[in-house]
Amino acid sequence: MRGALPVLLPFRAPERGPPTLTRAHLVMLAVALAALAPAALAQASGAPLSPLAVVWKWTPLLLAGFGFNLLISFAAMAIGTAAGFGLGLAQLGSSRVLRGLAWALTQFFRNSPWLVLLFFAMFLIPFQVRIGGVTIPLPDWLKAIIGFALPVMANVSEIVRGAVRSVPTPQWESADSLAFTPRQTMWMIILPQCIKRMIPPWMNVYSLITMATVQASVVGVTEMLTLTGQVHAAEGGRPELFAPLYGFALLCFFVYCYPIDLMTARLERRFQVR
């Protein structure tokens, strides 16, 4: 009948059969049971967990702490690279006073112990700053980033200075003969040639700063080494757990930093100036 309203029927979901387990599901279930069985049996019998079971139990927490170490290294490297690049160029400036000040800052932070610089940042930077009517807290991890950025800045400054000095003198003379200004010569001719020279030592500094981030545990930053100590205490401080737990932390840093070292050596051979 024309003009009649459509009849709305109730929705009825299609019938589905019972869920089926595939071979992949069975394999994953067997692996999970095999991994959790020792811990479950130990807890049921009241016996302490084995060292490997303890490491497996706390692996997610320890890896989260390792991720925080990497975050600290990324931030410190970014801040230190930006500041060090400018400081390195200042060592090559035309002003004698500026060159002297930049050289002094570079040598001071480059030859100071990293742990001392970390304490320097921790205790001299205020806990909070007040801008107008707003109070901005400065947490310990932010101070640790600044403390690690100081030696990065000094090392990057020396890397930039050395890379620029390594460019052959005829490059400067050719730019001068083509009527380039000193600034154009630096940014358009010299620095592009320095990139390949700077990458390998820059990667080496990053590897060193990543391994040094464990020093942040000394000043109360909750990173992997701090969490490892807390896990050891939570498991009763058993002596047999000391080597596996801290060995796991060592393994994490080795697995992360060793490929960087190999890549650094490969780039050094590839970019070697003949």
The other form holds:
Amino acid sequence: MRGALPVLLPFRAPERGPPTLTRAHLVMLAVALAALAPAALAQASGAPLSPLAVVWKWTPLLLAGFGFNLLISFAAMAIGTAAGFGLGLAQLGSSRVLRGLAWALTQFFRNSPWLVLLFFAMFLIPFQVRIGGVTIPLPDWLKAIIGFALPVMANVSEIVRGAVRSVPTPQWESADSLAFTPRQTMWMIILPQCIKRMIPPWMNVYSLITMATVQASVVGVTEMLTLTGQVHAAEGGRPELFAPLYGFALLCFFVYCYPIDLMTARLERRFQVR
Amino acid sequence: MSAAAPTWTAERPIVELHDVHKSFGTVEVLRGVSFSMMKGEVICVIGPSGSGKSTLIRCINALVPINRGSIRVEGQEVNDPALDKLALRRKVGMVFQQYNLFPHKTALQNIMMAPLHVLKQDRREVEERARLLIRKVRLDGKEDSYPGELSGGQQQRVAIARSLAMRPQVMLFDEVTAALDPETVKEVLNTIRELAEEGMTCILVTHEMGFAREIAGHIYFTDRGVIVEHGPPAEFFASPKDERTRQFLSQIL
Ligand SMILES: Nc1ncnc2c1ncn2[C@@H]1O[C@H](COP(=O)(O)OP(=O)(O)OP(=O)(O)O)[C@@H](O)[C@H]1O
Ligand SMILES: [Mg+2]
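What would the structure be for the form predicted in complex with its partner chain, given that what you showed me was the form predicted alone?
Let's see the whole complex now, leading with the same chain.
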């Protein structure tokens, strides 16, 4: 199904052949490579490359894939945060119907497996939309971003609701007695007070969604995990390469996410003290 | 706007309650409260915990909607589905036991916010007034302090200034010294005393009997949602008639 439609092939490295990409990056990373080059060259003549050398050789491509994971995570986070903020405020709004609807949406998307949401996004969103006379293609990676934005939205919605609820009601009363409208109270008095409290849980969601982006490989979006598999295959699928290659992917995510988690914990502690 | 509003004159009561009833669920908290006061008067409401004092004064600025009866402020009916809340709350300022300052704003900003954003008044004029109010409550130099950097008594005086910035006609004080250290109670009471001396109409819920006796023109004693007894302080404290009043006073004095 996907093969027939070029619009659905946005980031399909294999078609163009990974070596092209690799060589370009190899040049850029020549200096760094020099350190490992002797070992690699020594084996280049006949014997297969050592696992470490293989990882090293493919590092530029794998890192480009990782960069794509990050891109997906940024975009999903941005869209999900904006939508979640609106949904969270709707959960706190004065309209009963809207409140109920926002609550239901939040609960639904918060309690669905992310991978299932991703599948839904992939298969329910059309591959292109026509607005007026213009056809806008919706490539797989864009659909994946939307698929990941859904759980982000639901989680941000709850974060907003929880933070606003954590502001003591006397704040509302004193604003009310000064004739602030509910909207003014929310935007000028309540939200500025609790925005800080939203940051740690929000960062937590970010860390989780970053790690979840590898699920995009399941629905055919080429990202780091997909590339790792392809590299493994390109190297003949040698079993001893499995651990180093996938270990490298793990390492990338760990090195990226762990500092975020550390910072989250630190902020959490700091905001708790106040 | 209530039709009666434009016709109000200072010869008529500024605050007038008639047979006010209020229930929370099945709990009747106010069971027919009536009183009235003239402009410039100061009254104190005293009574045991849970007798409905807070509820009573919260009804006056419509923070709590009532079930039955009538409340008029400068002739404006508060118990009206089409109530002009802005008009009412400009007239009635309120100070709470827990100060409830906005923690993310400085003292000066706390005072300026409502006139700026609710009344949409000119910033320069508002700031000038806010600085005068800071001086009035004797907090010169604390303009740029955040509530968290101020003592309870200082915060409460900022809260009073914040309320005064709306130029209210009536001030409601709900046990505003109850959360304070004994040393800082005095500062806040002094501020209220000065206000009263300037002719501000004040309704105070308080446990400070000495202050009530000194400042109030009239004392109201509430118990279980009704006014049991009232009178000028000299009379009220010297010869309480009702048994419940006597009991309460003997416990507290
Ligand atoms: N929002 C509310 N919902 C339900 N019950 C309430 C509410 N506010 C007050 N009550 C009840 O109404 C009664 C009177 O409360 P209120 O706060 O007016 O008393 P009070 O005289 O101010 O007491 P205190 O001296 O302790 O401040 C209490 O029994 C209280 O539990
Ligand atoms: Mg009370």
